[in-house]
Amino acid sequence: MTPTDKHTESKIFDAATEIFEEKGLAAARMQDIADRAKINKALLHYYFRSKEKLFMAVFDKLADKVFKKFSGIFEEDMPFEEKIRYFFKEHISFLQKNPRLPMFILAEISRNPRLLEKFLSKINISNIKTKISSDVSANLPEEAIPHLMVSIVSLSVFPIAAKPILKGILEQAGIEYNQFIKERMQVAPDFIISALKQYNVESKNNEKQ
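Please write out the structure of this chain alone, matching the form predicted on its own.
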């Protein structure tokens, strides 16, 4: 692929990502993407024969972007509390730059459940589950680990995905949204770590009884 081809393909990917995130597959048009990329529609079809093929390429790239960056955090050689703090800092910062991404992925998987397989192929959930289980100081039962994983992700994703609603609620309380998100990077990991420590204390007390 020539430098010109790479540049054109990059422009198409950037434009397609914006359009698909804004409109979803069903409402997006190839003409919209060509206009956003500032190329003609014939050239767009030269690189990607159909909207569906372009969508799958974009979806695959976005799924890869989400999981390659963050799944490895839990495999890093550092104390678990540091991993939790690092995850929230990096994940929330990433979502601030890509605010439409969570709803886009959820909406498209709901539209086409087969995309879930492609999405999950980017991450080895079993390995992460095992790693978290070995890292956590609290003696969590096996069945509680998935709940911990979901709680960690949810505490990070929800404030970004629900920004329009949350921003209005916070403003009524005199709280500035961006400041709230900045504080969230500290408060969310504190909440998880505190909950795990409390669980550990309660487990030890139950063992003594």
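Please give the corresponding structure for the form predicted together with another copy of the chain, as opposed to the form predicted on its own shown earlier.
What comes next is one chain alone, with no partners or other molecules.
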């Protein structure tokens, strides 16, 4: 392979990523991808045999990107509170750089369940669960861990995934979206940590009874 090979292939791949993220698989047009990559449409089929193959390559890469960012964060060695704050800071700033990513993944999976397998195969959920578990097991019963995880992800992903609609609503109330999201990096972990502290207060009160 010559150096120009990689060049073209990655130009196509980058263009395809943009178009697929913007429009989704069904609405994306091979001609649009070729135009954005500034190459002939036939080249798409030369490097990636079909639209579906090209899409799969893009989806795979993006799913990998999400997964690596997600799982890496909980590897860090720090106290749980700090880890929560670190997660939101890292995760929200990552999603801000890739604002279309979460909606793309969610929407495509919900319309083609076969993509789910591809996505799940990357995640070792019990691994992450064990990590969180060891962090908070002193404070939280085992059954509550998945709920905590879902709450954390909901609070970090949703405001980015729903960006267009949330931005619209906020602006109706005179609030700027980007500023709001910046605040979220502080507000959301505060919210979670407060909830957990309160939980501890309540369980200690129950123990005393």
